[in-house]
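Taking the form predicted alone, here's one chain by itself in structure tokens.
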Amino acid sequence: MILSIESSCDDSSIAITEIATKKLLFHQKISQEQQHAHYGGVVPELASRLHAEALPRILEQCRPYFAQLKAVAVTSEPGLSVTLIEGVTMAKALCMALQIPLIGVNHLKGHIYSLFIERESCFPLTVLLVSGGHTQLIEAKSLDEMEVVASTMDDSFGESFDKAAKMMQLGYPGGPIIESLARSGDAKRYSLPLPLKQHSSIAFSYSGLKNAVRLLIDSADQEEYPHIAASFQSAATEHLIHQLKRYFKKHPPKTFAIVGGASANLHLRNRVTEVLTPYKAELLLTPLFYCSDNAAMIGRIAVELYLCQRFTPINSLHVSPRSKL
């Protein structure tokens, strides 16, 4: 079995995964959303302190598995340095105490492997990763061969939802709040700009759209917020769809996947399904429960790394706020 730890942002999570079957034997996550909602976003120092409190409580429940553990895996990049260090410190201590190897995991790759929790992996596939500060289009051919073919130039898809919600003083996290509010709004009420419509290369950008929404909010009353939310969600999604269509003209998809916390947005899922129809491409989706940060996805990719004997020397594992796939 492998014990995995996730603490890259505001979710404290630990999982136990059986190596031979990929079966998830234990998984628990403690969210910090309520504590950060007052501030309209994640406060790193507060998140770190909450991890220091939550992770030991979850770990205590894992003691019955300790004798059967073959390795400990932990998210080490990318993420908030002060929160990553909480998980990494715990992982190192466990490895030294139990005399088992350590596996450092890239958080973004973990999101891709959230598609394969309790099942076998399948490659190649084209992936749209919409998680936290990341919006990336990735060609994933294997565990070690993943190429980012397009990324955001500024804000990410998920960040734009958080900021739109904050401007309307609706709370945090903004993704589910905006999606819920948009259900009672008219997406055609307001015409918002489509970012990078005339841009020559395939990329993503949300700073201009965010500013357009700000101006709209400043000139509207709260009764219009459902319509603003619907119009914003539609424009933010159509930007992704527009760029995907452009990419698909030269690279027709066979298997396509959406991963990351913002992939839980049902409007996005429905629009991507429509775009893929002409190509008869298979769409892979992470179960909604595992879209946001969690240790189950870290444990799943750790199984692959363990089978390849890809261990990380304890003294050489350091946290990194930014990293590449």
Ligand code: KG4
The other form holds:
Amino acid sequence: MILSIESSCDDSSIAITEIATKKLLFHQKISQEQQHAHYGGVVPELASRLHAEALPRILEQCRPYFAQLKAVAVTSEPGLSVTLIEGVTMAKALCMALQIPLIGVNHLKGHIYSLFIERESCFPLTVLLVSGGHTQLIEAKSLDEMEVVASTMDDSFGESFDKAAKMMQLGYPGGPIIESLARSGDAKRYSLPLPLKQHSSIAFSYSGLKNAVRLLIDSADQEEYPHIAASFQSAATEHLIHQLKRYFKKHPPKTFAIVGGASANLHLRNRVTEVLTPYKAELLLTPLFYCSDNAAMIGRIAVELYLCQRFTPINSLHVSPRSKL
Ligand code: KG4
Ligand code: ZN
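So the form predicted alone is up there; where is the form predicted in complex with this ligand?
In what comes next, the whole complex appears, and the chain from above leads the way.
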């Protein structure tokens, strides 16, 4: 079995995955959303302290598995340095105490493997990764061959939902709040600019849209918020769709996936499904429960890394806020 730890942002999570069957045996996650809601976003120092409390509490429940552990895996990049260090330090201590190897995991690859928590992995894949920190289009050929073919020039898709919610003082995280508010709104009420319409290469940008939403909110009554939320969600999604359509013209998709916290958005899922229909492409989706940060996805990729004996010497595993796939 492998014990995996995730602490790259505001979720403290530990999982146990069986190596032979790749099955998830134990999974727990303690979210810090409520503690950060007050500030309208994640406060790194607070997040770090909350991980230091939550991770040992979850680990205590894993004691019965300790004797059967063959390795410990941990997210080491990308993420907030002060929160990553909590998981990495715990992982190193466990490896030393239990005399088992350490596996450093890239969080973004972890999100891609969230697709395979309940199934066998399959490649090649074209992946749209939409989270709080990233908006990337990735060509994933295998565990080792993953290439970012487009990414955001400023804010990420998920972050733009967080900022829109913050501007309307609706709380954090903004994604689920905006999505549910948008259900009672009219998406055609306001027309918002489509970002990077004339841009030559394929890329994403959300800062212009954020400013347009700010201007709308400044001049609107609260009764208009559902319509603003719906118009914003539609514009944010149509930007992704527009760039995907352009990309697909040159690279017709065969198997396409959406991963990351914001891939839980049903409007986005529906729009991508429509765009894929003419290509008869298969759409892979992460079970809703595993879209946001969790240790189950870290455990799932760690099994593959374990099977190729890809261990990280304890002294050379460092945390990094950024990463290359
Ligand atoms: O992957 P994740 O849990 O953390 C990062 O790795 O960043 O993603 C969190 C992000 C937040 O920005 C959150 O607002 C967004 O995903 N999100 C959503 C939805 N659920 C979560 N965005 C849009 N619609 C949703 N339903
Ligand atoms: Zn994430």
